[in-house]
Partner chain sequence: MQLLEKNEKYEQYYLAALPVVTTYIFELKKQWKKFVIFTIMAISFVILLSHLPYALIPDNPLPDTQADYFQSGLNFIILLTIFGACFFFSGIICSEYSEKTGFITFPIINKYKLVVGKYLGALTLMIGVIAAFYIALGVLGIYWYGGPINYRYYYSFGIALLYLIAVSSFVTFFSSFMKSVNMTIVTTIMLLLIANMIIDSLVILLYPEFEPIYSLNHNSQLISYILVEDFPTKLEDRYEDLEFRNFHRRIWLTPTIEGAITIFLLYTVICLIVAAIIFKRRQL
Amino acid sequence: METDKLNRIAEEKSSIGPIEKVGTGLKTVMRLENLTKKFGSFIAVNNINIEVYEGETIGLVGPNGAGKTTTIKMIAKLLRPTSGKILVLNKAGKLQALNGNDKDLVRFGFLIDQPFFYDMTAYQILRYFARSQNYQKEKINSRIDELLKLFKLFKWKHEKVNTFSKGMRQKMGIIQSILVDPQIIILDEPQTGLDPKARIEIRATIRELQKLGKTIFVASHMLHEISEVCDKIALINNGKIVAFDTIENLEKNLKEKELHCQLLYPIPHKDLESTIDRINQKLEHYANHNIEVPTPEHNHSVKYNPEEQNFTIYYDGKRESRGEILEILMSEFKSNNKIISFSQPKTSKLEQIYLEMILEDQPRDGGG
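How about this chain only, in the form predicted together with the partner chain?
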């Protein structure tokens, strides 16, 4: 199973055909097929293949400029793909390519970038959106009130949206995207500009929507924000899908490349720098060169935590390396200190995976 997943990642990287989830009996609601978008010679989205099943919540995660918004805009038909196809479920229950005639598609909800909205009140705008999408007339008012209350905007129901703060407008955008009970909800960075409480509310909302069986597609550059609500994460970098899997599988993949080493006594302050430098040098050979350790004082693959007197070592993940690293460390602390434990962590920060996945992929050179 595990190797299966890894294979799949490899497959995606080399961009082989659509992913099939054979025998699961799940219905595909959206499929991106070899989706590519070029701006001039610059490839913003490079041959993406994603299959979204009914009821799934998928996080599209990548750093700034990875191509998330571009992908979503293509789904919203705000951009034309350079090549590739987007297939979406229609009312007849079949997949249908996006083209000029889309009135038979299932309802979509979109939140793209930061919407600015018209210079009207929240109520007027939402009512217009609902009416024009033929939402039942009798239910509109209660639906709007319900959503405004949910997002604590009810007080401003009759205020001009232009006077709203950034976060309030973002909330309006989210309300707008789920207003007409769409089957597929596509959110681009829903948490931008929101306070922590509102972020939690958004996660709660997403969970609510999941319960209702909605299919959700969320883009974000903040992995931890959405990781707990997503069934699957698609990591995207430089326009390519670097990984597409469940969170557990992704984590497992990374855990294997991290080691913890606990010392008995702290390293004396005066020796600290030289010791770490030395270890770094010695472990140079085993280091995972793709990882840039995110601590300012050390630019190597060993990180020392003075309070807990332990090391975190990022290495290439090879089984034989582990033993050799232990030997090196043992000899290092033989005389004046002692290693009391040497282990692989049970959990790993997902952020780390994210970072790693992205760094694994070589940065593109200038023009793409």
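Computed from a predicted structure; not experimentally measured. Positions refer to the first chain, counted from 1. Throughout, rigid core stands for the largest set of C-alpha atoms superposing within 1.5 Å between the two forms. Compared with the form predicted on its own:
Core-aligned CA deviation for Lys214 between the two forms: less than 2 Å.
After superposing the rigid core, the Cα of Gly323 is displaced by 2 Å or more between the two forms. Remark: with the core as the superposition reference, the CA shift of Glu332 between the two forms reaches 2 Å or more.
Moving from the form predicted together with the partner chain, what structure would you give for the form predicted on its own?
Below: the lone chain, stripped of partners and molecules.
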């Protein structure tokens, strides 16, 4: 009985209460509350809770079957939740449950996996989508031209889309998802099957949308792409959110902290052991002693790859330590070698987060 009472209070607050995060001025545009989806006895999405603020780009990351696409399809109303609710900002500035009567909600845009289009020109397809979504008739042509120019497809306006490259079709998919100027944009695997050049272009496209103040969900298994464009990461595994925060905050819980140092020349083989021993001694004060460092000898906190002329340094993760480590290394190599790169790669850190928080979990069977 007490639980039912609390649930009713929570529902009332979600429907009519303030939607700004206290002390920040950030406006909530979507809230997933205890969202669950079952297929028979299989739990595809298990009690997910996420709050999303205006202008954020959220990355949904997880292995196949984790629940990413199922979550997105529930937001897109392609699947009905088994329990829980999805609350979305309405035009009156309040959160409203996503159900059968959604005409008062802010607009959504969706790209669910790879887009497919009728055998029509780019203009004909976009005009069809605009009219089907009741976009103002007098603004349709100018809106189409605006977006085709933004995505560098304007000169193909009257060409049939089935002649487009895969990257161009993917851009068309994103254009149709934002055609009616939605406030919330959902992109499911927007870079699937694209070559490196097209992936770079899609990342640039997402940055353009960010500049327009859109709230964006990007579901992907490509960690580099996620790290390049997202403000926060939602790590999903076995249908549950195992972490939801900025990459910077997630890093604070990493067991390993890495720095990469690239040398101009390889260390001569005859000097290799003594050089690594000397660097380890000098960096001992900054080493991370809470991990078992994956180096073959002496459990050193410094690992050297002779083929890449690259050091991996496992350190305590403190900002001030990075500067002092760099000074030590520059002093060490100032005479007969040079440091040409010193970094803490974002991609490497996200991979570590992924490995520690997701892949250590037991795998499960099922879709998702």
